[in-house]
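Next up is one chain by itself, shown in structure tokens, the form predicted alone.
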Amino acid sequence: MNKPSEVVIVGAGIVGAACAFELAAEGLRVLVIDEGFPSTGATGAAMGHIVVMDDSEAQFAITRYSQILWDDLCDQLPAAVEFDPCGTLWVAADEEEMAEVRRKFDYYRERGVNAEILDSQQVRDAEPRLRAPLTGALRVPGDSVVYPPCATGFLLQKARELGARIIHGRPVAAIGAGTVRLADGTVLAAAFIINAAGQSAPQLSRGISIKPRKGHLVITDRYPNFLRHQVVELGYLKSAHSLTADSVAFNVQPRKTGQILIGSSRQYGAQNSTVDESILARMLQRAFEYMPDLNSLSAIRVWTGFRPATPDKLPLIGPSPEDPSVLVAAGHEGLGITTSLATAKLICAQILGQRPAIPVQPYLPSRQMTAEAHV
């Protein structure tokens, strides 16, 4: 009979992955467990921008950390899981989103990310079918790119390869104090259990504020050499920000396949992952606008999914409100693929007792409670 795991953990995404990597790479049993199978959740349906951001300096701190450790990882990072360093092109169209690459650039600079101003004609030779002109664009070379499903894989192999055990197709009913309840009635024990359950994580742990944010995307058939960056309008900024309306904004990938991902869009209130063909209509026209040859192309497949997203766009990492013995490990809206590595990080420091290598205030699901104590 296997001894009961220190460590279970609810949910087999990328975050679920990356804490499933970092706990057993610390000597601790760990079980991980998931209703369906690895990246079917938000996981699946990410574009795999590691990219470093700068809404809040607690942002900033979270993005750049991890982006640091998918650096430190990459060598060891199978073909799989296409790793490719291209960088991020922020596109301005006008003085007013140029005011931006600015402020943007001085912010990155102060703090150390590498970055640089583009003019016109640099925007044009960085990326020949971008319209023209185009005002300007910071470049970011340091940002990168990986295939979310495979980067999930390596890390829950590796977890496996340290002791880890996977249980895949077996709904959680309920979690707390040191036990984990299937729905076919199983109990299981641990010290300790983290809900990296993504956008389910609220049906788990009472006191969490979790929503879903629906997204499209669209992939093209191969064309290689088509497209160099990451390349995002300045005007996604707006439309992450917004906590209500629906939004589209112009943000395509290059994928070592020479597929190009198209995005993106944000949806709340949606509740079923069908296709809502007016948005697919609006985003693909805006992608068009910024980069006309994409419509000459072929797309094979597209798909949505719902990003797990918090009130202040921070994600929640660390014990829950009602119950120290479960650690929420979720939502990263739509940054789960950056920061996962610095959320197993933060995890396993509480676990262990470390001191974090970032501070882990500003993530603590207790800041929700906070918050509503003043409204």
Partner chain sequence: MDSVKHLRFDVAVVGAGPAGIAAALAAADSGKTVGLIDDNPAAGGQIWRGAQNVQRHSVSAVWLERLNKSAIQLVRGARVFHAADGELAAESDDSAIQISYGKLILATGARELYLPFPGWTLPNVMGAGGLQALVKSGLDIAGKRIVVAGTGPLLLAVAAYARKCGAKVVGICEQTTRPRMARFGMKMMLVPGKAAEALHFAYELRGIPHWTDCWPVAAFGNRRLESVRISRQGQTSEIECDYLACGFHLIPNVELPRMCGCQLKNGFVDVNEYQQTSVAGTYCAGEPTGIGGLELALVEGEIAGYAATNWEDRAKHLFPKRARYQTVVRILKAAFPLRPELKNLARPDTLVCRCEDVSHERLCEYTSWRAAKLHTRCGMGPCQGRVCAPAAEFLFGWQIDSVRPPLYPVRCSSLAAIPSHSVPRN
Given for the second form:
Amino acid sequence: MNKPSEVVIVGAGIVGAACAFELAAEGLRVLVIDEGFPSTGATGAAMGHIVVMDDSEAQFAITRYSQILWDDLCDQLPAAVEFDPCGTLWVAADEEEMAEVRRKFDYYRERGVNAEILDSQQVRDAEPRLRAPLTGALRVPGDSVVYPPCATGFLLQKARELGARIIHGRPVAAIGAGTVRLADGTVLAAAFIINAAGQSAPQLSRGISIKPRKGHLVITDRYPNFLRHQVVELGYLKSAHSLTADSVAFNVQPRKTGQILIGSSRQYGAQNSTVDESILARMLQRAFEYMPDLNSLSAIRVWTGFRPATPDKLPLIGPSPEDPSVLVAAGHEGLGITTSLATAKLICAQILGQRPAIPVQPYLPSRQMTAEAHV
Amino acid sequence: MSESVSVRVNGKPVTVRAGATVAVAVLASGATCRTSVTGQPRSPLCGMGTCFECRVAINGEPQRRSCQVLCEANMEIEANG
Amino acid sequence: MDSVKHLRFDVAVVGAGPAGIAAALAAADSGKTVGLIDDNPAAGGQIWRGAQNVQRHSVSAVWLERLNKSAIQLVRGARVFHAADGELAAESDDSAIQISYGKLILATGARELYLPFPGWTLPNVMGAGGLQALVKSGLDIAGKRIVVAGTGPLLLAVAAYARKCGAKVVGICEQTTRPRMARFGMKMMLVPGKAAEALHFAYELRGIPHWTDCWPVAAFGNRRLESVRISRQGQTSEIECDYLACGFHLIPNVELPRMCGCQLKNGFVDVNEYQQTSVAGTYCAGEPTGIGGLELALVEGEIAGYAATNWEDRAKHLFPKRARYQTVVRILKAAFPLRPELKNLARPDTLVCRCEDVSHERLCEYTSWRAAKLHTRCGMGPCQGRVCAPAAEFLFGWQIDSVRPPLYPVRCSSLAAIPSHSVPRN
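For comparison with the form predicted alone, kindly provide the form predicted together with its partner chain.
Zooming out: every chain and molecule, the one shown earlier first.
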């Protein structure tokens, strides 16, 4: 096979790291370059869930594929990655949401994803800290969580062992036509350039649209056994779907450390990374409605992050519309940890001219051009 | 200052002078305050509420800084050092 | 759900140590409402902890008596964890507290610097001020063998106090050099009132070995301290002891001033002659503006209190007094610089972060505090890096992150009760 001499990956978040591992494993000579330290962007601020989602067939396909890839990898993950197959509990507060539980159950079952419907009492048994009564829940036992910075560190380490090089603290000024120009003037040549720069990706590849969507998270001190599953309200589907209004939803995770991670909020247009007290208060109040005991737990830290969001909520994976030597791997919004491994597989297949395991069309960046043309 | 307070540390009665902190009662009982995340016994470092090494459960409430809480009669203190 | 208390003061003072008490009393002279907020169970700060139990005519007793007789509202056991838009959010054991104010005086004091060495996590290895605070809180050390180590004048005060409480102080290990220590002694004699204090300590410490060029290299013991190995002028020796009281001088508590937007200069809060910070209406007094001890803290507090109540004349009147004590800041700085050997005390497996048990060798892989924090969890525990971040700054030269709420771990319910404003601040 005639392999390209070198791939330069811009961005050492989890997507860039996954691409580095995958491409290095295929024998390509890989260089990863990041303006800061690995996982200091959205990856470092992320919750770290590996979840199957069904907003669309394309979202399902990539999340499911990626989850299987994570499961294949889990035996190799060091303890610091904190892989925890805790499963997800999608809780329904009313009959309308219970109908959603049934729909989701059927959808998953038809596609081979293990899931079970819990009634009110079973929800209480599964998560005694949830307020009673809740109407029911969908348990998806195959979902898991990881600690994203260490998952990224693991992928980069594997890539390094396979010969990849990682450079950090060097901002990239421009990419295209087979070259990467750094802010310090250095020019690197590469057969393929991967733009995995998260929310900064549009600055390097014109013609793609990624908007930052701000989120807040709270982490508590260690309370082992307080929580067993990742728990998400199904009302999340109502609130998280809004593309304009600020929203909050109940979403908690048990961490391997015994800590509880409390989310979530979504804000468009917020540029400032400072903690927004009113949305933080709303987010916590929402969490207390579902899990009243959370209010007495000691909160250690609050932070914000920016999800790199695309208008159709699907990542951009494939050739840049303006320069086919650049492959975009960005715009994963809140699912970057889940979908990083599948993204790497799709990028790798495109570079090597192989047939990918799932159709790549829904994720091609060129779709944004088409959508724009229709407006 | 002859007044004293009696509390229980891991079930064992301990008497300290009035106004003494829970950290003092824990040390007086011979216990250590907490077990670190890798299993080491720990006791107070800073004595002023900053280091969080003195955390114990007080009347069932975990993760309290014992150096910042005064002993009250019949407090149940659980020190997991 | 906890209740939320709302308090409003013309002048809010955070920190009820000497600087805060002096500031609150000066501000109260104007007849304005003054609130004095502190996270400890009683006023007095670290230096006057437990001072309610000491003799009646001491300096501390006089100031605490004045405080008790004043109209100042003392808000005890309240941890301020957030500041924004002219309001403070605090938490007490049973409620969240929202505090609004006209003027703000920050008197947040200092804490000890701790440096990691093998065995420093053993129970009964404490801070120097740490041991003193525990003794003042009721710990009985009569008959116990104590080694006092580290650097700075606090070591002498702690040794003297421990001896007075019946402990056997085996020795004082001061890392600075003999000439620096000698110069320190001479210069302090020229500061008003300090000569008497020095003679007092010399008397109290008679017969206790005071070693310079001396520092702890390791602590040993099975589940608790049994002995400490010290390096003394290049020789190591082992000393059996019950407690090691070890602190490497003081670092200012600048987290709240930073959250309030106050500019720092060389790690301390930058203030003008009226103790006003870069934020109009926000003042700072005491150790956060420079480690200078009790007398300087008191006079800075008074100046801040008067300035915050538009009593510039009275404040100005105190400038010469402040200038006299400001020399202490320079004397301390010159006398106790940390020697480079202290950077080599930690072994690869020595823990630096005690909350998350992160070893020195794991931190060596990283080039910044933020990267080390994200990848090793260093500083991610409940102390929020208050112990390990200054140590890492010394060991690795790292700049420490920006501050975010909560400044201290607080109940989630208190976080949810932070004053939020009708206009979203994006």
